[in-house]
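We begin with a single chain expressed as structure tokens, specifically the form predicted on its own.
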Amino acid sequence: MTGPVSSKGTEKMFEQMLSTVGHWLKEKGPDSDIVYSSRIRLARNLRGFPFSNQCSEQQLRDIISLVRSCSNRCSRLKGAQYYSLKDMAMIDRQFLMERFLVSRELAQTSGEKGVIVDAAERICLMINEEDHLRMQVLRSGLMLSAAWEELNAIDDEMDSHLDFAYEEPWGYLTACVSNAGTALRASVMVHIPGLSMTKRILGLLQNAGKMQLAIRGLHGEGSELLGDYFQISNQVTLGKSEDEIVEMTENLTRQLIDQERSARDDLMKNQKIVIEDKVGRALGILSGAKMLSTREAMELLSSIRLGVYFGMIPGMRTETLDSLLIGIHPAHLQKRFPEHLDPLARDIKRAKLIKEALKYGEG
């Protein structure tokens, strides 16, 4: 694994960023068609030193290099890239974020900071964020199982050479009480435009506490609603086994997509003209916008990715709309063009960059 890259070296990599996505968004898992993306994080804190928060520098530069060193012994983890938040533009740490490379929380701060990436953007580790490290598994569909058993041969690798704080009954120790015991968090990346034009996703919304789970934005906590996409989330990590979480998870999920296919055989029987509607006016915009502004675009893609559903865009291919997914975000549009973006200019390119996908897409 190289060290912290240059500027000039970071340009380059986000460069070839940008050409593609990563291969948890290019793979076509089960029930891609609803559900994005799976997601498995472990927090985990080293013995010895105190959380994050109240680290000195030199502490912090410490664990760095304590998880880099193991990182560097993990099979899973050759190839895998350091990046050092320390210096990083802001536009930089959100070009990141976007990719669901790192957190919010990781995104908005600087200093002794960092994120480990393997070349398929499918397994990260996040150094000195809340905790001391966030690692984390991203899978094509309905995966969790899948991404919990390849997170959990990394856990087993890396704690072998880091002596994680772990004290019973509380489980591992986390900053945030929330996330200890396991200190698994087990997520879903859906699109369910049938719940929500049927009204029964403010059911879902409503009883989320109860089912024990949280449902943020697009990006997690703190992220706004954007065009019916979803990040769906376990709640308790104590008093559960890893294995418990996985299974309820994906339980209530496997629920939430067979809710979302009736909720669109009841909309295709009794208001097909209602979504015919819907997705010719998306299009209709998409195909003649100067300016979208990034909420707008992705309620209309929202709206194009159900039509492509129902095959009402003979021709439109869904990697075109998943990689506009990301792609149509500001730090990723700022890093396209070399010229500085104000939000209108932001605006208008990404009208232009929409425009011209969907007409590559088809066909």
Given for the second form:
Number of protein chains: 2
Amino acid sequence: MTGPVSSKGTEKMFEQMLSTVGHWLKEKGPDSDIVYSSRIRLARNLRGFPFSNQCSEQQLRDIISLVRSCSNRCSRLKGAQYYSLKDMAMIDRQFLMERFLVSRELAQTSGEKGVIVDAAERICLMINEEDHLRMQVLRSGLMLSAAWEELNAIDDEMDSHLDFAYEEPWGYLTACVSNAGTALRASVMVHIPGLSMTKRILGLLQNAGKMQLAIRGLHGEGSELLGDYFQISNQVTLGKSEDEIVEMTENLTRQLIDQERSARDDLMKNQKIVIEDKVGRALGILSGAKMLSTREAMELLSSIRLGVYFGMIPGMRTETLDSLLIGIHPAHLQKRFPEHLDPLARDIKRAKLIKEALKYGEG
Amino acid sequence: MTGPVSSKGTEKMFEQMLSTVGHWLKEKGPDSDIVYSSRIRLARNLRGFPFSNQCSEQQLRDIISLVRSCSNRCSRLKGAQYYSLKDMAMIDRQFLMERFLVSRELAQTSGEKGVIVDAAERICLMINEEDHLRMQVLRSGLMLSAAWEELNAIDDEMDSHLDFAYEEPWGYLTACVSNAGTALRASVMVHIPGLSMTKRILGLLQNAGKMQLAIRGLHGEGSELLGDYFQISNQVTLGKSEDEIVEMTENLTRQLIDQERSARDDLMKNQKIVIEDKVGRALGILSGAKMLSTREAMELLSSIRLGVYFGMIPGMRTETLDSLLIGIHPAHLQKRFPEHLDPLARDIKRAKLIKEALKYGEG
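Given the form predicted on its own, corresponding form predicted in complex with another copy of the chain:
Let's see the whole complex now, leading with the same chain.
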């Protein structure tokens, strides 16, 4: 990551965000000890325009304009903020991605693109990604149904003002055929160290295709698998109703939760010392290290999160760890400091940030 | 390591030893922050007997008898204890090896063999190793000359009562030709993390042959390189006088000490954070881990020893670490407990022992 530490004028814009994590994360939904977040995303395109990558600059601007004026009339998006990605520094785009508000793809290139985010960072509308409009609702814990209900209502409101491209028998038309039909993606981000330590994760990874699930890293397609955090999402968008897809993904996640709890029980019964060792070392390294890469920090925080689950670390709160999971990423770290940080300096700041957060219980 | 936890009757014999480390280590000789120990060893064989591996049981017993009665008359060996290795359990032989009182070779097989050790564990006489008699003096820090002076006096006393095999122009006859001539081995055990971290150790390893030095692990030939501890010894025993060999080895060690200090200075100047990170992590892991292998423990203690050198760990004493360097080895750990420890149980006890020692500053 090089370049300016912030886009001109965005310092103030992100100031509020930097001081906290998205409000959605603080809700602590059901099973949030294993399910970090639930997310539903819908892809939509406006009739009368080519897909984003074929649009002229003017067409892209027109789309932004249409979506923005429509969202202003949408009751659930009252007070939402629009961020133009045009001319936005790489670091700021990455910052939004680290908070799960824009996709990796949207973060990697600038241009006539933008994102509308509500105050809780629970709802966001990406404009001119691969599709003209990608709307998502993000919730803490296993709340796919609730997220879908909310997103469905937003979709209805937007639909009443915009002309979405829809053709029978295909359903919603999308830039990539893998999204056609419902254009709905239901995903959960799960923390499954138990399945990982017992190697049962291998079975899950092998059978993912059969279960029509995609398993990826924290930030979706192409992102690294870190600290036993996985993003799991449906692969089928066509031939099933939205409700069916959401229900199916929710059921599979419930099974996964059961498997993870059972793996953790087994570990505690048969390998307590191995867990205590893992947790003790993680605490020790975090308290003693002077530099930490994102990868190592994620892995250590993952072990600590498991320790909290087992009640091994009095006073430590999962919320602190879950906030850090966002805060330790490069752009978040960089934005806390006025000077440009090279990777070594970032690793030093990261170690310090975690030490302070764990000591004072602040996220 | 399997088998009984102690030879019958040796529990009492080793009780004293187990409660402390050899007195020689407590002396804290010159440059002991880098040189853990200096050792001089002489190999001798008795005229009229074949080399040990060709001797009959009776001949071996006769040699033991001759050496023991001679050592009883040696003023410097007053009060020394004789340990017969015959029927001694593997664990006890290994215990003696971990204290540097018998060689790996002597520890690995039982039979008509033994060792005479003085109360300070500074002088020891191995009987019926590869040679009939191997006498050594062990000192803390760089004290090769002093060790040689002492061993020379012992050799003179022993020589006045025993008929050592000596032939011009070969000098002392030894089972292995590499020891012929003076049959003297001068060695130092050095802790050189600075040369290791700066990779300058590679030059030393490459040039060892040219400098006529052998570089090995803590317990000599065939032992592992652990925690940046190396044993360095002369390779030439023939064509030079004893004084010349000792002086040469001492001079080379002095150069090595200078190089190590200079490497540490450079590290502190240019990579302070890297050292602080290494030391901080080592402290963290030792305080948090519930199990530790010998290898990992050695490596962590090595980092802590470097931290003590730089004054980074108030209250921590090198003596504690140097005692642990002996105490964490398998036989030493096993002998603290009445029940047989499997490797996992040993790793757990090792982690506990170190935690207690570092917390209370006891070795």
